[in-house]
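Starting off, we have a lone chain in the form predicted on its own, written out as structure tokens.
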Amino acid sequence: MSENDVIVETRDLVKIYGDGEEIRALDGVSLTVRRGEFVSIMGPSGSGKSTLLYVLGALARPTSGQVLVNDQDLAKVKNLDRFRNETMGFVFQLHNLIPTMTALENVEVPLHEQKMSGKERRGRARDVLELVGLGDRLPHLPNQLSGGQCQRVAVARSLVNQPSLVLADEPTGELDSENSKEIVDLMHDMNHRLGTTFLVVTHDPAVARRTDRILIMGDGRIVREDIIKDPYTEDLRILKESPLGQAVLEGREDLVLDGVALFHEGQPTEAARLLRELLQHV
């Protein structure tokens, strides 16, 4: 791997809150992120992953160890929000928009900052909401638009500045599931179209499997980590290692899905013949 390959990397990454009974959320964390990877971040609740996330963020500093996003050591950055608002886009697990402003002007806000006139602001920002598949929805209020769609905003804003990454805390922990796989399905295709580097804090494993690497953190620390090579594939293979899968595979004669029998007069269906033919080549 190059360094041109690497976005982020961490070494020996501590995090300690506490004067008196020191918390360690982060123990001494390693990682290497690569351009265009869409990874996500699993754990227990205080297992440190929404730590990790703010640390790579120049949200919060870390007690000691270095963070480098795009070859730039966060610990020498001069104007650190300048370089958050040039490299990064943030999605958490409320939408956070000013309640106030249009979907248009809140996906405007990170534009602010940089040069550029009020025609182009808009421009870029109706583009970007155009792109999520709001560009209807331009002049409506956060309280006009459904949660889903308040959340489609958030990662328009997170776009809208053309980082490098983007770093998102929960983004579908407030949705519902139908919300939530639109919200995925949306990421995934910026993460393929744009080629924009994915970091996801998530508790929901079908989020996780959408993604490419799965880093599993406990006490601290990376404890596991999982690639994730087609999910199709996963999803057939735990399919394969679930009850249902083993009675396809035995070719029970009673195996009953969603009301309909796979199996007729001892003979499979055609479905049960073409399930049981996926689950084999797993």
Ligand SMILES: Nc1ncnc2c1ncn2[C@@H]1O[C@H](COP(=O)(O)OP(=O)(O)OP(=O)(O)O)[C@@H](O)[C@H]1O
Contents of the next structure:
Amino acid sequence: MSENDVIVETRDLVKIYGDGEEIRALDGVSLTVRRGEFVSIMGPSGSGKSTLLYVLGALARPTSGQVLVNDQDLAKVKNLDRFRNETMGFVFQLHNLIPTMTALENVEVPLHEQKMSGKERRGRARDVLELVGLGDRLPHLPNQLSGGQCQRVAVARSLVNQPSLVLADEPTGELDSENSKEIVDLMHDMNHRLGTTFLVVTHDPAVARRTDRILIMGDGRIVREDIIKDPYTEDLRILKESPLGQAVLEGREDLVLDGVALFHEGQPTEAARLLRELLQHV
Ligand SMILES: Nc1ncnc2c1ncn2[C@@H]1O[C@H](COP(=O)(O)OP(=O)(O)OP(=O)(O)O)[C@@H](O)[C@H]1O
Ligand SMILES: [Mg+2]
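Output the form predicted in complex with this ligand next; the form predicted on its own has already been displayed.
Entire complex below, previous chain first.
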């Protein structure tokens, strides 16, 4: 694995809370996350999942151990707020939207620290809200939106600064199964389309099953790791390597796939276009 493939690396992370009776919330966590990976973190209440996300997101300092994000040692970063703002996005269980701000204004918040005009800021925020399917809800306040829509706004806010890493703490915890699926679909879509790395804490096995890897925590440690092989993605990878997949990617003519024409009158058909898009993202 080359250096650049790794986005997060921790070495023997320990986090102790309290002065009197000490609580070892993290008790030696060493972890490597590859760029573009979609990782879930599970484990019982109190096992240290949120603490791990806080430490990775530089929202809490470890008692000992090291965190590298994009090859930068968080303990040595001069301007942590700026680094965080440029590199990471956060989504929490309770979406934490500002109640007096519209959907659009909430999504603009992470951009206030960046040098750009108000017009550009609004444009960027509008684009991501459209991406999450809320282009028609820009002027709505959080209390005029459903729980699922608020969480979509929160996901849009986490993505607006185009972070390479999104840390999400039970983003679907308050949602019913249908809304939960929509939020997870959305995150997968962003993962495929933008290559954003996701680390998602969840109690929901249905959410975890859809990720590349499940880390299971217990008493401040990673006690198990499950690699999920997504058969659909696996099939697409095989197709991509095949002569047919290569031909589609290279835009060669006269191809027919199971009776579906990929070219018609010298132009790629809609089927060819869709297939190429799918193959380009595996
Ligand atoms: N600010 C704090 N001060 C003292 N102890 C804390 C603090 N935050 C968390 N803890 C303790 O650290 C341990 C790990 O907590 P953490 O919130 O990381 O667990 P979790 O796995 O996210 O749990 P849950 O699934 O309930 O959200 C717990 O024992 C908790 O009580
Ligand atoms: Mg927690």
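Numbering follows the first chain given and starts at 1. In this text, the rigid core denotes the largest set of C-alpha atoms whose superposition between the two forms falls within 1.5 Å. Remember, predicted model here, so these are calculated numbers, not experimental data.
J.: So, superposing on the core, is the move of R11 at the CA at least 2 angstroms between these two forms?
T.: It does not reach a 2 Å shift.
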